[in-house]
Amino acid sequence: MLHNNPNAISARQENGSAQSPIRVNAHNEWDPLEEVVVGIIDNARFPRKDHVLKTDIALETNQSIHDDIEIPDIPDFVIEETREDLDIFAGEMEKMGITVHRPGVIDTQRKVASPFWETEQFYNYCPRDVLMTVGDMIIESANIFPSRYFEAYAYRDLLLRCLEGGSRWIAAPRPRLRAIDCNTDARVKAILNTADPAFDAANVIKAGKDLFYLISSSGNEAGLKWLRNTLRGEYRVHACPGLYTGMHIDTTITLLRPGLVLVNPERVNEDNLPEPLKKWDVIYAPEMEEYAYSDLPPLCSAWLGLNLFMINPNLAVVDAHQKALIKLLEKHKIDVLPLKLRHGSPLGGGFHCVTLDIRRRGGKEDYFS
């Protein structure tokens, strides 16, 4: 049954909530997780007036933006599905001792707007997209859809819960994303050309000191700007360009632990590797085994199956379908968790994009001086 009240909670935020404080501590992509958020699917819709998305699938299916661009329904069986996965995923980690929290429940239905566009609004499956840690912050992202402008507003009882906790909570500006700001032509570098700063959160990882941005049509270079001037002199943040133009850094390039780093073979080489990385270990992704639980299309390539989560230095989280991926992490000592989440494709999202770390055991190290 699905949930239509704007101003719901889920299930498990509600019955764990004393309303405590909570002290975000997230250098990075590996150490011992302690407290994290895991997304949800309820109200799950894709929104039809949203232009930048529309755009974005005309340029991923080479259609025209001045066609009919067709916006698929979500079956109730996916949405029932896709919340089975994820409430298996979370008890999972909740038995190893991890703290769980669920984002509130947003009617998608309702319609947004600013004085640019109007739009119904996206779902809560990818908290990874719209909110970022790094060390002791939470930062609201500049994301590029209309339909995901408000997005945030479904963790604001967390974030206040965090700012009370003492942690620092900050805001991107959020672009105009006027429909002159879409790319229409042919994906040159990004969907959008707007000179405004835009970035999803999960264009980035972490690695103690330094983090990894990804510019691509999810993150222009005035976001990486803003950030820059956000983080001056608490962390080095390194521009990534020419891996990958589509959207996130996290089916590009993942950190296991510290010295190793496993890469996408068909975007990542030893002359694009960003230079702080060529100090490590690199491993290279195997073919990615592909598979659809539903008729709905693709939101994301076979490389989803590299949206790998990591417990801790000797646990990930992946895709149970990824048998030569298991297995190159087993023989480089890792440890599997095999979970599937069937329609992580169609939805946009996999292991790492539908969770946001809050807290993992550790501080900020310096992991390339």
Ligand code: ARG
Contents of the next structure:
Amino acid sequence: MLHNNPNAISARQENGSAQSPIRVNAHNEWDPLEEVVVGIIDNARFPRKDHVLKTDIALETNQSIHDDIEIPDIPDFVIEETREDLDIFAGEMEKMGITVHRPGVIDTQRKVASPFWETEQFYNYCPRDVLMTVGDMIIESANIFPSRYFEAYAYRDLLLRCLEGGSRWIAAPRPRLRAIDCNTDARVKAILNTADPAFDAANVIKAGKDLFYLISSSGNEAGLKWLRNTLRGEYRVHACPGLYTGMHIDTTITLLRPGLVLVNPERVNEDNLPEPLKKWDVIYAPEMEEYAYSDLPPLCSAWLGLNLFMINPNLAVVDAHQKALIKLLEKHKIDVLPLKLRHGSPLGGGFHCVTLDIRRRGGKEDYFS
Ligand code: ARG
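Would you mind generating the form predicted together with arginine (ARG) now that we have the form predicted alone?
Below is the whole assembly, all chains and molecules, this chain first.
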């Protein structure tokens, strides 16, 4: 597989056929999947020098950013078991005839810097966080962690193929992420306090002409403005404020198929549900099964079970531990492929986070008129 051998990429390049052009086509979260990226865990480590990540951990754990915040090592068995889980997931999709891409391996220990900071890098486990596909477009997001500033380079070969295939490829302006852009007041539930657009790609989900953008720690108002201005005339970008202050939308609202949405009962109610979704049937998620396969502290809430991945409108990949959720989905005529990402919580992502849909069959529709 590509990611195990760093030379594999150039070997493939020489053999032209494997590098064929790709036309991005991803309009929603559920159309039949044809081509996807699955993250890797090679060289993953928590970046100790990333001051924004430190601020995040301090706020989450009620510590001061001046404290000696402990950032753990990732044990080898966690890496090994995650590699296994990701490969099983990728293999299952390949068996269904879906083309699976993996990111290139990066040297996460190599220091990266901007005029404002220096840090090590993080990982390529969650393509969902750094790249967004919208129709025939692929967008590099304005990520909030310095350690993820250059992460999209791990996908450069793929992006070049998308360009070759006629896809539009753009990158959001990068936030400065200076020390003074970090919020230090634990009462303010946001990691950053900056005028620069800042958003992780995973703050957005899509339903044809309508996109939903979570306003939270990982997506500010300026980021929303940038996305709205950039997509003006083509998409309606709905702000989703007051739902969840943490990272990413994909444990809060999960679009299952046209007219059906799964929501987090702790975060979403009839009042704060984004206006267009009020026309859809809403399922409130049942309580989640909690589990841990290591001593690493969780990076996610128990609601990571909502981070499921639709293969098509009738088939979802769901965390096998979440029996009640699986039952509920089946009741709504959605088949489930139960799989495991044993260390998803400490690593910060479930099945939706570790994927990026490159092509789904189907076009741009209006699901709310
Ligand atoms: N912060 C979310 C929660 O704890 C997890 C989001 C993970 N999403 C992602 N795309 N990495 O509920």
